[in-house]
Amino acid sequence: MDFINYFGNVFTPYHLMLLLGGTTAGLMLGALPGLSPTMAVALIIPFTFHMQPDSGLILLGAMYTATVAGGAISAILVNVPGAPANIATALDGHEMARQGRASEALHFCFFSSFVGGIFGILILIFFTPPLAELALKFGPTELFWIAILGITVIGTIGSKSVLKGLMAGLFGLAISTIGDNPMLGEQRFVYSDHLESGIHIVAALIGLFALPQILTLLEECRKGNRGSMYALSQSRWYQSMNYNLRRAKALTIGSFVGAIVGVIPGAGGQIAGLVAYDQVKKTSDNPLNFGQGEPDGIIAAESANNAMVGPSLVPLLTLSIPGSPTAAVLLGGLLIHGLFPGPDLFTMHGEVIWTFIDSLIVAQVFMLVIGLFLSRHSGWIMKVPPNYMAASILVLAVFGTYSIQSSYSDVLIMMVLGVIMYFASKLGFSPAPVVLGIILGPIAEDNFLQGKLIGEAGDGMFNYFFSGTINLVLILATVGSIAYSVYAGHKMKKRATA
C-alpha cells in the first residue's frame, strides 16, 4: 500500500495550488474547440522545466484529467466537442441543452467523469503489473481488429438510419486515406496543394460539428429569433447525483470500456467514449431515446473518457509505451526530469511516482467541484443571442483549427467539410460516423500493412491475422457486434412501427 504512505505529499499548500490551477486551466482549455488534452499538456510542459519532478507531474496530471472532462462543456452547450473524445457526449448532451437541461447535462458529465476517473486510477494502483503484461501482447493484428470492432458501431452512432450512418462512416474512411501513406510513402487523392498533408482529425472535427452549428444559428437569426437560444431550467446538483448513481449499468459499462481501451497502446479516448456509448445504447431498454437527450449516453461516454486516463499510464510507466497521445506527451515530461519508465521506476523513484498517482485522485475531486460550479453558471451561455454565439463559435473554430499546425490549408479544409456537413445534415446524416471513420481509418490501415509485412515474412498473412487468443476474442466480438447491431436495428424498427 505504498500509495497511502505518500498521500500526505499531495496536501502541501504548493501542490494543492498546482492542482487547483491545473484543474481550472484544464477545464477552460478543454472547452475550447481544437485545444485537445494532448495539446493542453504539451503547452504546459515548458512551465514544469524548473519545478521539482513531483510538482511538475502533479501539474501535468491535473491538466490531463481536467481537459478530458472539459471538452464536454462545449460539446453540451454549443454542440462542438472540445476534442475527439467528446464526440459521443455531444450526441445527447446538446439535445438536453436544447431542451433547457444544460446544467443537468453538465452535472451528469462531471459526476460520471469523477466515477470513471476514480475507477481508472484504482486500476492503475492495484493492477499495474498484470496489465503491463497484457499491453505487451497487443501488436499490429490486435490493433487492426480493434479498429474493425470500432468500425462496426459506425452505423448506429448518431444517425437514425443505419444505412445513412454507414454511408457517413464510409465517407470518413475515404477522407482518412487522403495524403501520404506513412507505410508506403505514396500520395493518394491529393488533387490540391492543400491536401498534401492529409486532413487533420481536429480540423475535420471542428468543421463537421462547428460550422453546421454556426450556419444553423444564422438561420435562427434570419427567422428573426434574436433572443435566448433555448429555454432554460435549473437542476439541483444533488438530484443529478442521485439519478447518476442510479444509472449503474451506464457507469459500469463506461468505466470498464474506458479502462480496457486505456491499457491498449495507441487506442485513445475517442474510441472509448464511442464504444461505451454504442454498448449502452444496444443494451438499453429504450434505444430510441438515444440521440434525443438520453442521460445514459452522456454518463457512459464521459465515464469511459476519464476511466481511460489511469490505465493509459500503465504501459507508459512500466514499459515506456504510451496508452494514448496525451500519455505520449507525459512521457516527455517524465524524461525531462530524468525519470525513465520501466520496472525500476517504482523502486528508484517511488516517492515521486506515488505522489503523482495520488494527486490524480485529488485532481478528480477538484475537477468535480469546479465542474459543478461551472454548471451553475452555464445559463449565461445559453442566453447569448444566436448571432453573437455564431460569431463567437466561428472565431474559436478558426483559431482552434489554425493553431494545430499553423496552416491556412487546415482552415480551408475545415470550412469545406463544414459546408458539406451542413447540407448533409438536412438529409439526415450525422457528423459522428464521419469523424469515427476518420479516426479509425489510419489505425486500421497502418496496422493492416504492418501485419501484412510481418505475416508474409513468417507463417503467412492468414495465420498471423487469425491466430492468437486476443485476435480470436476480438474477431468474435466483431462478429457479435455486427449480429447484435442487426438484431437491435430490427428490434428498434418494430418498436418504432408500434
Given for the second form:
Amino acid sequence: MDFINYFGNVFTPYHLMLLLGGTTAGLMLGALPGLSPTMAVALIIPFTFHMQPDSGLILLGAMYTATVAGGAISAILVNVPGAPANIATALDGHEMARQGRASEALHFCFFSSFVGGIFGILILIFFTPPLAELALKFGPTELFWIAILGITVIGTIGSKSVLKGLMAGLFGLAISTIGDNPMLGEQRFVYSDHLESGIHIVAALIGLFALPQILTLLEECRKGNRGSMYALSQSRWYQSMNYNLRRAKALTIGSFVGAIVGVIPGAGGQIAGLVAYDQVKKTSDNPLNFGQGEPDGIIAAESANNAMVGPSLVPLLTLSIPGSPTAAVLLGGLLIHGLFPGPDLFTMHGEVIWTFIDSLIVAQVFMLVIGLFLSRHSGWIMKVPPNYMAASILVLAVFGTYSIQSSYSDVLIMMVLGVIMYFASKLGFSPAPVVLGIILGPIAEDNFLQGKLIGEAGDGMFNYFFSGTINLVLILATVGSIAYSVYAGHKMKKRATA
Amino acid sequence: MINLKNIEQAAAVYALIAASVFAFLSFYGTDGETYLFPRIIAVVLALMSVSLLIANWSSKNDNRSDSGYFAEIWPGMVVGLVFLLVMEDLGFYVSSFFAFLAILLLYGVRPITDIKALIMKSSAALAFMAILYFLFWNGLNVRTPTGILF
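Rather than the form predicted on its own that you just supplied, could I have the structure of the form predicted together with the partner chain?
The complete assembly is shown below, putting the previous chain first.
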C-alpha cells in the first residue's frame, strides 16, 4: 500500500496550488480547439524545469487530466472537440446544447470524467504489473486487428447509414496514407510541398469539425437566426449527479473500455471515447436517441477518455512504452527530471512516482469542482451571436492549427479538408469516422506492413495474422461488430418507418 | 437513371468519383510495395460506393437540400481565403483582426456603413486579439507568423 504512505506529500500548500493552477489552465486550454492535451502538456514542460521532480510531475499530471476533460466544453458548446478524445462527446453533447441543455450536458461530462478518471487511476495503482504483461503481448498483428476493429466501429458512429459511416472512415484511412510510407520511407501522393509531412491529425480534426461549423453559423446569419443561438436553461448539479450515477451501464462500459484501450500502447483517448460510445449505443434500449442528445452518449465517451488517462501510464512507467501521445510527452517530462521508466522506477524513485499517482486522484477532485463551476458560468457562450462565434472559431482554428508545429501548410490543409467536409456533410457524411480513419490509418498500415514482413519470413502471412488467442478474439470481435452494425441498422430503419 | 437531387444517389456518385480518382492515383505509375495499403483502401472504397449506389438505385425522391447555401457562405469563404493569403505577410494578429472584423461586418445585422457598429465590432476584434496575444505570445511563448508588423 505504498500509495497511501505518500498521500500526505500531495497536501502541501505548494502542491495544492500547482494542482489548482494546472487543473484550471488545463480545462481552459483543453477547451480551445487545437490545443490538445498533448500540446498543453508539452507547453507546460518548460515551466517544470526548475521544479523538484514530484512538483513538476504533479503539474504535468494535473494538466493531462484536465485538458482531456476540458476538450468536452467546446465539443458541447460549439460542436468543435477541443481534442480528438472528445469527438464522441460532441455527437450528443452539442445536440443537448441545441436543445437548451448545455449546462446539464456539461454536468454529465464532468461527473463521468471524474468517475472514469478515478477508476483509471485505481487501475493504475492496483493492476500495473498484470496490465504491463498484457501490453507486452501486443505485437504487430494484434495492433493491426485492434485498428481494424476500430474501423468497423466507425460504421455506426455519427452516421445514419452504416455504409456511409464505413466509407467516411475509409476516406480517413485514404487521407492518412498521404506522406511517407511507414516502412519504406518513400513518399506517396505528395503533389505539393504542403503535403510533404503528410496530414497532421490535429490539423485534420480542426478542419473537419471547425470549418463546417463556421460555415453553418454563417448560413444561420444569412437565414436571419441571430442573437442567442440556442435557449439555455440552468440545471442543478446534484440532480445531474443523481441521474449520472443511475446510468451505471454507460459509466461501467465507458470506464472499462477506457481502461482497456488506455493500456494498449499508442491507442489513445480518441479511440477509447468512440469505442465506448459505440458499445453503449449498441447495447442501449433506445439506439435511435443517440446523436439526438442522449446523455448516455456523453457519459460513455467522457468516462472512457478519462479512464484511459491512468492506464495509459502503466506501459509508460513500467516498460517506457507510452499508452497515448500525451503519455509520450509525459515521458519527456520524466526524463528531464532524471526518472527513467522501467521495472526499477517504483523501487528507486518510489516517493516521487507514488506522490505523482496520488496527485492524479486529487486532480480529479479539482477537475470536478472547477469544471462544475465553469459549466455554471459558461452559458454565456451560447448567447454569443453566430457571426461573433464564427469569427472567433475561425481565428482560434487557424491559431490552434498553426501552433501545432508552426506550419503554414497545416493551416492550408485544415482549411481545404474543412471545406470538403462541409459539402460532404450536405450529402450525409459525418466528420467523426473520417477523423478516426486518419487516426487509425498509420497504426493499421504500419502494423500490417510489419506483420507482412515477419509473416513472409516465417510460416507465411496468413498463419501469422490468423493465429494466436488475442488475434482470434479480435477477429471475432471485428466480424461480430460488422454483423451487429448491419443488424442494428436494419432494426433502426424498421423502427423509423414504423 | 441517376438522380443527383437524391441525397443517397448523389453521395454514392460523388464517393465513386473520389474512389476512382484515388484508385487511379494509387495504381497508375506507382510502386506496388509503397502503394500496397492505399491500393487496398481504394478497391474497398470503390466497391462500397458501388454498393451504396445499388442499394439506393430505386430511391428517386428529390430529398437533397437546395444548393442555395453557397450564396450564403461565399463571402465568408472569400474572407478565409484572403486571410490565408496575407497571414504570413501581415502577421497572424493583424490579419486575424481584419478577418474577424470582416466576418462581423459582412454577417452582422447592421449595415457595414453604420459607424457606431463599426466602432463596436472593431473594439471586439481588438479585445479578442489582445487576449490571444497576451495569453499565448507573452504567457505561453506560442509563436505565430509575425509578418511586417507583429
